[in-house]
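One chain comes next, on its own, written out as structure tokens in the form predicted alone.
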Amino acid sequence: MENHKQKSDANYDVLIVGAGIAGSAMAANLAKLGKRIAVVERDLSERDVIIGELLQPGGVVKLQEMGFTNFIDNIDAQAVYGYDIIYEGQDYVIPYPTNTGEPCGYGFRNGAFLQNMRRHILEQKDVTVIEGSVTELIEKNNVIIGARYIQKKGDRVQELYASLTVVTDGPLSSLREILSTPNKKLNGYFLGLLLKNCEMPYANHGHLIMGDHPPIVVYPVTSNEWRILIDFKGERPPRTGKLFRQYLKETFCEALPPCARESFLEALEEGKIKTFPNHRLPAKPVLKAGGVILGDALNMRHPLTGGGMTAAFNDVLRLIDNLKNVADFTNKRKLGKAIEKFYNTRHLGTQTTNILADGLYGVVYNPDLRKAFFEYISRGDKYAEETCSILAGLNKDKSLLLNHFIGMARYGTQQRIAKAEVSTENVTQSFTMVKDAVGIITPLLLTEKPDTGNKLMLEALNRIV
């Protein structure tokens, strides 16, 4: 992929650091506003990663709002119509909710999708794309005015100046501490394999497999490949040698549906195992003139529910909507107001995605709660449909999410008491489920921009326990 040439002393309306999903989407949208844009990306070649390969229906809706659904074209993307939840050999299928038309998500190779986005911005006359690494931001009188970078295969530090610098350098951001006060937590690692010519119980569906083992997620990414992700807790990635492959075979093969086991064993034999860290990073932006941060550089959640790209597109559209009202980006006061409004409202598009992702991660590792979760959604009706609408990124009602989360624990408690011999010990253990659920979701609520609504919710939770 060829990159545009640029003059080292060029001035731009916007400088974007990083041409990943969020950065490329920002560039594409800003180009429509007629802004002069510079994008600096470390590596423009097609990347081979195991994250960002499932776009939930809510993310597809945001692509439609941007007018860029063509980014999904010609990459062998696979429609995804819902989830098959598998628990100890039982399963329950939940379709994505249908209101108007038939909302669906898409599975695809992240690199192919991103190259479509990059090709688009390379074609825009007002966008200059530079392959190089940003070394630092340039500040003057506590205002960010640009960045220093070194071009790929070069050794000379060059400078770019812009009225607004957008930091979107992803999950491993080297600049986030300038524009936020991060408290990043490593939950562990996702291990990824590609299952070739595989059959799953339900075509064009995601599969969440739970049991007495780390959670497994499987979804289609091309017409003949399924991505399988296996969660591993720990501060260091697993060493993917021969002994580890044997461990994977013995631990996870039987947990998979029989129709997928041969493909899993073949993938293990091929040995192309990739790992990627799973982070939890609550958004804590710092308002600084001339700069803004978004996407994974600002905020991350566990990738178990595939909400990362949906959250990124929510960020992009919300920031773009605020920037539309700033005709002249050299007006620092108006630009600062637009960015402040973005920071104050972005959680409205991302909080349910974040809470559900990290909340469900807590549930699947709790034996009682994961059983309660499966039994709860297996009731069908609103218990499955409304929960799936939040997972899909279509419903952003935080109160509804909280009600279902606590309702799941209560239902699990009721079922346990109803099925077991009544005793003080059993009743106590049953109500521990509700306490555990509250313990999981309370800190998540507190980190999602606490407000009056959150305080009322926390008071209600305290009354429950």
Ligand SMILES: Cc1cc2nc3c(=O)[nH]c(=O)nc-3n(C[C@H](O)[C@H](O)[C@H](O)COP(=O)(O)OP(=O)(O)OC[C@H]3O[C@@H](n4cnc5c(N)ncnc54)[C@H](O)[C@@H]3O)c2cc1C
The other form holds:
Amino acid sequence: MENHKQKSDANYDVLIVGAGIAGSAMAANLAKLGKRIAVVERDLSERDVIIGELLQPGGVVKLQEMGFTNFIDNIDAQAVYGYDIIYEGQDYVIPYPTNTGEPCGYGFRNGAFLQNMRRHILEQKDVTVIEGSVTELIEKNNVIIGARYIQKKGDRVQELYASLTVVTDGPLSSLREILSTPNKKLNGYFLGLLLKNCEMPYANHGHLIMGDHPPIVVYPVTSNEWRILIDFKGERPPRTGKLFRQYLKETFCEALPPCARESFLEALEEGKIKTFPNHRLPAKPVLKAGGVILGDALNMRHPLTGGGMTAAFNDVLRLIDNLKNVADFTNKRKLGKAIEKFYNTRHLGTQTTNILADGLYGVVYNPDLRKAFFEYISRGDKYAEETCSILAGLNKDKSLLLNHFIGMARYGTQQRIAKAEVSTENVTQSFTMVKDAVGIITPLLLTEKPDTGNKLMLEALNRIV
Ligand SMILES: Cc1cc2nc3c(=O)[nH]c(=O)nc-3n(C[C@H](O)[C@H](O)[C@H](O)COP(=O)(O)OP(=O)(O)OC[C@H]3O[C@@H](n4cnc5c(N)ncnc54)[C@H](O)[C@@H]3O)c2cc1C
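What would the structure be for the form predicted together with this ligand, rather than the form predicted alone?
So here's everything in the complex, that chain up top.
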């Protein structure tokens, strides 16, 4: 991509660090407000990554609200209408809810989608895009006033000054400690392969495959490619050599639907396995004049449910809504108030996405709970529909999520007691399911921004246990 506009030593209303999903969306929306913006992005070429390739319907709705659904155009994006949940060879299909028109998600190659966003911001007259790496933020009297960066094809450190610096340098952020107190936990890695000319049981659907193996997700990203992501628990990324490929073949081929196995073996043979770390990072922003942080730099959840871009778009829109009321960004007091309000309310748009992602990740590794989850959603009706509406990012009702989460464990318990011989051991084991579910969800609730709702919920949970 042409880096056609380069200016430096200029003063801007806003400086954005990182033109990824959140940074590019921020730039596009701020340009609509008539702000003068500088964006510094380390690498403007089309990235070939395994992250951010399924945009949930809630994220699509946010793109509609921004007026940027054209970002999905001309990239061979695939409509996604729901999920097929596969558990030990059985499956249950849940369509995304359709009561708000026809919301559907989209699968695409992340690089292609992002280039559409970047192309758009490069076309905006008040946006200057610089290809370079930000090395540090510049502060004066405890106020962030800009950043130092090194251009991609150069070695000279340059400076940019702006009334507001937006930090969106993504999952591997080097700047997050300036604007937050991060407590990042590595959950392991996703291994990604592209399945070419593959068939899956349901065209235009995401597939979650659970069983006595690490979870697998598969969704379409172009008209002839499906992304497969396999969870790998470990402190370090696996070495993806011949031995590891053999392990993947032996462990996962049988778990896949028969129609996908040949493509999987071909992809393994081709050997293009990519890995990316999966983190959990609760948001702990720190108010600092002149700066704001959002996207994965601030907050991450497990990518099992594909919620990261939806969360990022929620953040962008909420921040923009608050910034709209600040006509002059040099007014530090008003700017600070707007950012504080954003930090205090952003969880309303992201907490259900975060809790479900990490909650479901706990469930798929617990044999009793994953069975209970499958049986619960297989009941259909509200058990499937409401759970799916939260996964889709369309329903943000935290109480509903909690009810289903604990309801699922209770249902599993009832089923087990009904089927098993009555013995103290069986009854005790059955109740362990509810205890495990509470154990998974309580820390997740606690790390979302506390509000009175959390307090009531925790009291209710304590009563259950
Ligand atoms: C394995 C995996 C799979 C995922 N799958 C999905 C999915 O299917 N659906 C979904 O919604 N979400 C998914 N996510 C999450 C999603 O990718 C992120 O939530 C989203 O990309 C966050 O956007 P961001 O702008 O914060 O970060 P990014 O999109 O990564 O953007 C950060 C940008 O900052 C730039 N940058 C970094 N440092 C500097 C610097 N010092 N100077 C200049 N530029 C810099 C980078 O080059 C990059 O362009 C997944 C995550 C993982 C780990």
